[in-house]
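Okay, so here's just one chain, in structure tokens, the form predicted alone.
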Amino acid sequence: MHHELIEHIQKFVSLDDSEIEMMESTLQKSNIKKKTHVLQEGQICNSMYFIVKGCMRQYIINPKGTEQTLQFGVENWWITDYLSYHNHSPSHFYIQAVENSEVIALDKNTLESLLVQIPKLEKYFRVVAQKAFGAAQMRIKFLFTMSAEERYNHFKNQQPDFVQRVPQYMLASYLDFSAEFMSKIRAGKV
């Protein structure tokens, strides 16, 4: 049923039948139709989501009223807000639904007990905030490194069916630069 996520698991650890028949007991799949937000700044983030197909995006709202889009999600990745989902805090962030998704939301009860009843969960929970975090790393080298067009390249370069996929606007602000110059990139005048 829930065959993607316990999929993904099984690429870092080996569960046996117990065990997923465990995970699919306690798992269930949402539908989030595009536009919709799961998180709003100033809630508190209770839950991490395992996106199944579609996309997800994080984003803040800046002092001059602008979305910028700090990390998109799709098929096999997780979002979420880790601050306010391990400190139980309100939430800096938004998080919503770029295109009709389907996820799988893990609230912290739901996974404190399965990290006590599958503890080798943890190492998998490990290895994704690893692969999270690492990819923020680079992210932030990029925009301190590369010009405006060298990032929209590099990130073709590396994502070319995901330009296709989401609003340019939000590319543009994923990428930190503004609209007009994305048209413009796109274009070939820069």
Contents of the next structure:
Protein chains: 2
Amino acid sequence: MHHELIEHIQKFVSLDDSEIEMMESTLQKSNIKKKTHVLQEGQICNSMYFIVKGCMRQYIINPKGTEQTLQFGVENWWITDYLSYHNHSPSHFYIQAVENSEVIALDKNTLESLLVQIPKLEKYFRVVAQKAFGAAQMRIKFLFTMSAEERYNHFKNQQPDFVQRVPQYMLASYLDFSAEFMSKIRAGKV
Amino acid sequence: MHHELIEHIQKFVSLDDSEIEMMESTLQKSNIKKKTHVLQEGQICNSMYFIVKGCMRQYIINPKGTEQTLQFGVENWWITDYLSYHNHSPSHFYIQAVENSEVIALDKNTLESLLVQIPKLEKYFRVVAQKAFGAAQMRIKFLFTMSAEERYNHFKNQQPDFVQRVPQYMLASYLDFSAEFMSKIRAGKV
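Take the protein just shown as the form predicted alone and give its structure as the form predicted in complex with a further copy of the same chain.
Every chain and every other molecule in the complex is listed next, the one we just looked at coming first.
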């Protein structure tokens, strides 16, 4: 039923049959329609979302009223607001489905109970969080050191299919340049 | 000997006496002189650093040849390049002591062995990484949504003592504005 998540976990730790069974009986997939929010600014984030299929994004609304995408999540990624999750504080972010998506929403109580029953999951979530943090540090480096065109080409080389999947304005804000500049780049006019 | 780290760990998980003893016999403090690097771009990052006393920073050198500080770490913070650490890939970052510092350098082999011997440390490192990632997401939000002056005032309110501890040019690059603008703000001329 959740073989995508089980497979992902098994890349980091080995689960035995009873543990897999426990996870499968505990977790369920949800369908999130395109444009639906699973988190809005001001709400407390009580879940982590594993993306089985589709695409989600985390964004903010900047003082000009424009949406600014800070993170995309596709298949086999987790997306959440860890600070709101841990501190039980109102979130500063929105999390929304970019495509019709299938996710496993893991709420705090369920996760804490799973971690007690299957302690080796701690390692899985540790490594996932550490790698996500490392990737965020790289993203900040790219924002500071690459030109807009370099950022676009770098992203396109790393994620060739993804560039076609998301609306241009979202990708432009993620790469921190205007939608107009994005159109020029894609038209080969830069 | 390492009561600062033990105390920090005990905020998240309880260690018994034998576990504390094991940690104390395994770990040792190192003194890192101001301006010394524990990681340079191109090197593989094999350790995580817990700051017992002092201040460290992670920075990059941007295409103009200017140092850009991406993260500061003070007492009770961990600092490392998680991507290089996990992927065994050359780092894109520098990690340097801003002040004479006392750190516990935890290399990968030692950490992996400690995690096997004291599995509950997985939880500690998971929560630390998740919170650090959450804080990094907030930092990106601030960079995108606050004016330079707002960023300075926000930082000063959150870390009143810290503003005096680090060279202005480092703090200016961390908050993403020029050292000249920083001088004006501090002189109350903005």
